[in-house]
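Take a look at this single chain, the form predicted on its own, given in structure tokens.
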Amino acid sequence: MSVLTINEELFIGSGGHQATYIHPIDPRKCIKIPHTQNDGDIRKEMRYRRICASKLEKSRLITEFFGTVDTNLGLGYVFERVFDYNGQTSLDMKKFLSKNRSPDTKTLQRLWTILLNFKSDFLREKIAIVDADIENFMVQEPSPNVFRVRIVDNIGTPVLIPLIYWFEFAAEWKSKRYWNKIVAWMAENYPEIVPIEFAEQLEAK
């Protein structure tokens, strides 16, 4: 089997568990390479994707997984790359909100629509996430002024017996709990975008 060569020109970013690169042959895909071969984070995600495969096939939020590949940097995991209509890698939500910290009325309405649509998708799909870090979400602009949120990291749960994988009531309870943590964090850190009255509208009841 051939080995893909990855260089720094393809680098997208790096987190606590893995580095991400644009696929050298197919720029519509990216390759995540764990910092350690037996990384618990990637094992957790692969377990979730395996158990909940039929559910995730219909997801608007979760990126598609294409399998593994050998690279010059080690074993890589190939995923759908989240990028905008102009070919640029989409911004994570923290960078996206920071970029729009002083929105005019039109921009604010657009941001609210993005967040309300994200709420609808998140609570409908009941995706398991590990924490409320909004850097794990990317705001994709597939066509001009059309936006959608994607979840790209910290997916699944590390618990030994994950009830949320098999029972809808458990998945719903946890998704509401984490969603409200996300809303509270945004309201505290971006009050000009998520003021109290809008935060109340965003909250899961």
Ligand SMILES: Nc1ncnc2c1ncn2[C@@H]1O[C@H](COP(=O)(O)OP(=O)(O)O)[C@@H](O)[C@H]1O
Second form
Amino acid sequence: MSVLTINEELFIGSGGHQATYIHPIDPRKCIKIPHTQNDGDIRKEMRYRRICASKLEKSRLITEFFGTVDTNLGLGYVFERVFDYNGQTSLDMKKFLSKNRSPDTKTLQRLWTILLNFKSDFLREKIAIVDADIENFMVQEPSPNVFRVRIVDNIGTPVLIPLIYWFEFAAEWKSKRYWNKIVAWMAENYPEIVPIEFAEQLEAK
Ligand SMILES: Nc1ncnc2c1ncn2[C@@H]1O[C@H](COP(=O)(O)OP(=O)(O)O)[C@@H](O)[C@H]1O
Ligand SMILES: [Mg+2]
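Any chance you could show the form predicted in complex with the named molecule after that form predicted on its own?
Okay, now the whole complex, with that chain kicking things off.
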């Protein structure tokens, strides 16, 4: 069986669970290599993608999954890579907001539109996420000044009986709770971008 060779030049980023690389043959894809075999987060995500396949395949937020490959670094999980019109890997939401620490009026308007669109996608799709860590969201710019938020990590639920996978009302309740956690976190950490008045508008009622 053939083994894909990944080198450090392809490295994108790494968190607590996996390292992400650009796919050596197809730059529209990325490969994630878990730090440990049988990682709980990967199992959780794969169960979610299996049980909610038809919903997640239609999602605007969730990246496509293409299966596993053998690599020189071990078993890799192949996903759609989130990148901008210029070919660069998109920024995660934390870096994106940090880049705009003191926005002028026009930039602020643009940021608010991105966040309001993210809100409507998130509440419509009712994606299950495990925490409000905004580093797992990426802000994609598919063409100049067109922005779209994507969710790349930490989806699913670790609970034994995942009611939110089976019942839409449970998914809705949970997604609103998580959305409001995200809003509260941004209001606290980026008050110049999400001031109280805008936070109230952004909250899920
Ligand atoms: N689909 C993707 N496209 C482009 N970059 C990605 C993608 N998924 C993750 N990344 C980058 O790799 C980093 C680590 O990946 P992530 O899946 O969040 O791993 P961890 O579970 O260790 O947090 C992310 O913070 C992000 O910058
Ligand atoms: Mg992560």
